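Here you get one chain, nothing else, as structure tokens; it is the form predicted on its own.
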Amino acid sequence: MAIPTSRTKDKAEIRINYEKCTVCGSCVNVCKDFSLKIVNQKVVVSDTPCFGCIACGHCMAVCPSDAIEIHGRMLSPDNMFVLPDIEKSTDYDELLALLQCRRSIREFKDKPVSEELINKILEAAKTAPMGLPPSDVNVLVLDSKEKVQGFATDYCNFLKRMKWLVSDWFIALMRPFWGKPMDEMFKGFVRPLFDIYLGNMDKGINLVNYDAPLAMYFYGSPYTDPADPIVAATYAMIAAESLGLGTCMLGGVHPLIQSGKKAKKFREQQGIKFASREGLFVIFGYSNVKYLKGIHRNFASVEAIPIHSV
């Protein structure tokens, strides 16, 4: 059995054709599983991988002579495709321009977005990175305006059932376990965040999701490497500027929605398939505002590990 994910428990297989092959050993050098081996001049399939075939596909990509096929893991010799020429591709001055166009917009134009930009959207987020090949990133796509704010109102429900969670006798009596930036957070953002969505939801507006025409929510499986689904919302909101649309992250959603037997009841009402380690919502649109000035950002840090002499 190789690594399991909520898809497959099971490694893929290799299948090499000789009459193609050329030995160049271009499969082996990318392997990192170490699945394959030459032996007399002959590649092979290796008996003693790290974790057998994972499906990463790399083998395939690089063999100049198509004589290398992966079959299970959700992969296939039919996935591949030829790579587009350099030329197509962006530049850094390009990509850093529409990086720094991209703004946290809440102010919506009421005009849907189109099953084609959101299919785009969706085509470039499967491109994104991941811990473990096949992906096992889920998204919840809520594609109209009345599906995003179905949505809103019914976490607001939720939220309601949810209130000891901010209660002052529940943060005092979590602070010796959880630490005084988790008592700070819960003070300073989480308790006023429920105060925010209920109190603005009882006069018919809606801070949730500020009623954006499209939503999705990225999250993974038990098996998930915890990044993958950020990476892959992160992928979306980058393609979705390049398709004219304003993008936001919405962060006060995922983690009340994870552990406990109400959220467990109103993921499987919102047709969300998994508890996630990590997850990200994110609205899309039309924006109804022009930013004119972007901001210098910076890291909390950035240190040069120094060489160490022996």
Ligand SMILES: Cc1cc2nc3c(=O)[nH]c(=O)nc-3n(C[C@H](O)[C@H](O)[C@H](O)COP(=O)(O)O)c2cc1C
The other form holds:
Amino acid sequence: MAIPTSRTKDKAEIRINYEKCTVCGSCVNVCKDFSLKIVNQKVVVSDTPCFGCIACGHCMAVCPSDAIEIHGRMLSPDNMFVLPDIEKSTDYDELLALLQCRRSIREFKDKPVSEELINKILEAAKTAPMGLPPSDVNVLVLDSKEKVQGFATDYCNFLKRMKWLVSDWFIALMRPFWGKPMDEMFKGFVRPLFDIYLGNMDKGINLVNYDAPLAMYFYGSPYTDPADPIVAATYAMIAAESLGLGTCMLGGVHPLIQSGKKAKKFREQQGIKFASREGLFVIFGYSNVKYLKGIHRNFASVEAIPIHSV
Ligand SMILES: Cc1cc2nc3c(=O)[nH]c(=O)nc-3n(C[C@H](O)[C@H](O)[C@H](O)COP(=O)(O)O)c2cc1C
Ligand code: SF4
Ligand code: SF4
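Now that we've seen the form predicted on its own, could you pull up the form predicted together with the named molecule?
Complete assembly follows, chain above in first position.
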């Protein structure tokens, strides 16, 4: 068995066309699974790889002679394409301007996001790096305001049935197991969040996903590296910004729909295939707010480690 994902548990097959191969060694050099080696002036498949071919595709992407093919783990030569002209792509200043102009948008014009833009967002998000290929990220697309609102209503009804999670007795019970920071988070954030979501929804105000015309939920599977859905969501957000859309990430749904029978039922009702360690909603739409200034922000810390002496 190779590295398992929800999509495949096999290693990929490596095929080398010796009539085309010039033994330049590029594929051997990039393969960090050490699936390839040169023996007697011939590229061969190693019988001592790290994991077995993970289908990262790097060997096909560097081969100047189209002499190596990977088949399996959702990859084949059909997936390769000619690179766009890098000179025509965004430079740092343009990218920084896009990032600096971004704000979390929670007020949207009553205007749908076209299917063309949705596809463009997904096309860009699919380029995100992943812990291990093939990507084990799933995306639930809510492509209209009605679907986004419907999700928020269902979610609030679900939260009503989960109120015990923020009760005094449950938080006190969990305190020794999950520690002080989580205790403080539940008391200071999660419990008020329940009240804010539910109280406002009762008044017809949707603070779960703000009646956006488009939402995407990026989530994993039990196999997925927890960072993968977050990285993909971030790519989607930046792509949407480049298309003139406003965006906002929403962390208030994923953690609460992971554990227990009620959460499983909710996920099934919404077409969410798996529970997963991490996941993130992103909402998209045409902004109804114009920000006039940017905001300088800092990381909690950035420190250069000293050079280690041996
Ligand atoms: C992981 C994550 C979860 C977030 N969850 C929510 C949310 O549930 N609701 C919301 O209104 N904003 C949410 N935000 C947006 C943040 O509140 C916002 O990024 C922050 O206030 C800074 O504002 P800015 O994005 O305009 O710089 C989230 C952002 C991130 C990165
Ligand atoms: S696809 Fe990746 S892991 Fe497989 S042989 Fe090529 S470089 Fe190595
Ligand atoms: S990169 Fe292509 S040409 Fe070079 S050694 Fe590998 S298979 Fe042969």
